[in-house]
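The chain that follows stands alone, in the form predicted alone, written as structure tokens.
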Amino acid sequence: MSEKGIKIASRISRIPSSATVRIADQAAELKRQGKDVIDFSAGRAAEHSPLYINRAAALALLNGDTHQTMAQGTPVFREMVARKLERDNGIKADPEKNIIATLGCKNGLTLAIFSTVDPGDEVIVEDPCFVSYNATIGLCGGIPVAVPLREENEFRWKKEDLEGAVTEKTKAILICSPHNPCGTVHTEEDLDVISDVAIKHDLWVITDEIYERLTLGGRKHICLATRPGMAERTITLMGFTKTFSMGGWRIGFAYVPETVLGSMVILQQHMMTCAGSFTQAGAAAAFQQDYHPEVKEMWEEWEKRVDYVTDEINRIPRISCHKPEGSFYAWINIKKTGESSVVLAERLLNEQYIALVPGSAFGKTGEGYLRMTCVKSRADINEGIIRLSKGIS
């Protein structure tokens, strides 16, 4: 052994910890110490998973569905996903050739990037973007290339900005819609900007659509894979974490071209083996029919909370927030406070005991913002707004 000890892999030193998970853990530790912390950091709703889905998973568990499944996922799960895609998204997917069960969207993202990106390849990402995108690209040997989303452009890409980021090394584009953290829901025009560049330069596009059902103000989510010429080059990641408040289940799926499915299945065999057996059974129940009234009521209530939180934030001097088009976050502009996002987030946590995520965690363009989850309980929201206002004042 050397004097300095055995070293860990250098790739780990290049990857920051997940800000959303880290701050949620810090909030949990303060709670353990007896502090009255309200956690608005991680994207977790106050509601538990719907009872009818829990019952389906419990029944599968009690009936002995406790063994590993096919790496691609159970036939029943994939069939239910195919029905959902046709019913909700206008996509006709073959359960055998186009669908794979994943352990949530992060697992799907890892499988997608490992299957399409070689070391040294560039992947264009939105900035701000979800905190795990750049880290996952880096772990796979790729190079993330940030293209800013600016408030004056309603957090949307302009074609010239996206086109200008393409080089000979570009292999893929990674987007999120509805967007985390900015709340943008991409229109056909937005998606066609991406499609035109991807087709022109023969690129893969990986789309994180985990918030697909959480569109606000009557907007409708559109899958990029439905745009002309995109089905054969788009890897679509979806799941149950946000829509059904099932974050702890770690279950999702990917709709993919047949050309890449085999690669993702091989990776799954070696990395994860499969998604959970009884979690697939429970998740399949979510898609068996039209959405349960319990779920629809939850979505309606979430939209009311998002509206309320953003309205209240805009009453607080020196900060502001655009009404999100989708997802369930307030993307709070704090530039008039004169504090960095990290300093302000730490101060709010340590002085007011409310946990928000600094915008810089989502990328360089995220500096000057905080992200706040809007779907906590009404009591937590009301108290949290009071503490936020006090902390800003």
Second form
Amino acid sequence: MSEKGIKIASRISRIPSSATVRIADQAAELKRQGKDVIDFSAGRAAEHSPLYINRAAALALLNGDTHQTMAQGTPVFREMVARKLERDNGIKADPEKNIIATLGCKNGLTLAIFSTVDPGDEVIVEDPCFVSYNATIGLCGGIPVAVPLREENEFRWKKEDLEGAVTEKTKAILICSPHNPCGTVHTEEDLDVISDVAIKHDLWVITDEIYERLTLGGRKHICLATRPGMAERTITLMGFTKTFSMGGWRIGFAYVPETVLGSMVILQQHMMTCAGSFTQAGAAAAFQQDYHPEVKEMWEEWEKRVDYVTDEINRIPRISCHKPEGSFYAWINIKKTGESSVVLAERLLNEQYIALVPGSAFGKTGEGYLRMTCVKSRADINEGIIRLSKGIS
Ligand code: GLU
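What I would like now is the form predicted together with glutamic acid, since the data block earlier showed the form predicted alone; can you produce it?
So here's everything in the complex, that chain up top.
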């Protein structure tokens, strides 16, 4: 409430801050004050975005590509996305009817939820899940219904868990694979559990596939939209933030059924107008050819770091970590420490100057865990592991 007693909208006062962004900001502020903080909180890799992509964006900028684009994104950007979807994901998308440029995956999430969910509708979510899912559903007046992902089930849903959560108010299922924060990569069987329920109850599925290129141990990412009967009910969110370490660009895209595209475009016209012009030009270049050796090298190095960090964590007494199948997080089980995830994360930040995200920020089932981003520099990782070990013991 302000001094005059004017209240802010209840819509936002019910919504918690984003733990990932808030903690990353807190770490940045501490660094600015000269503290030697190592930030493992938000999913931001140490590497800069690849030079060939930066060059394409810079060239577009210098050539006067500084104006708003079509709300749906430039034809060139959508053409390149369609090419990528066919090449990498076996999806035949029409750039006119099925693709929209978004400002990162979060903007795609907002457009998808606001286009499919009415106030009072229920949306089934994984618990734990990315911190902005429940908040965005709540802002839209929807009701998130959490279905736990349990470590003993390798962080996967069983069909009966999912079936048991469906009511007559259920409108959509929201999933993420490769999963943030647990690292699960959905197999065909996992996807069939979701498809069967979605088709039987006539539900939308919003699938966040931002980590699609970051599968580990030779696993292959399968797009839910390619499963039988799913293309017409699936909104697929993808982007450049993780794959190409392009988080600061705020550029992504959604692959959507034609039936929902118009609504998402109207929302985009009102919310953002369009994604950035030269960012679309740079991002289009990312998909122009097969993946650049610079990018492939980066992915290989990330896999090694994930392996290394999770192995090192498993050497520290009283904490443990399931090997992720994809994405780039260590999802650390801290139950044996007896501390809550919030208390331990705060203690690690204040005493050891390492920033991790408390598991409870990702949902109730996330209590008893901390999330650590593994794709920081080797030097930061080595020092971070020493500090984590000290902080735990
Ligand atoms: N998606 C990333 C994460 O989970 C980035 C932070 C954010 O945008 O919330 O950390």
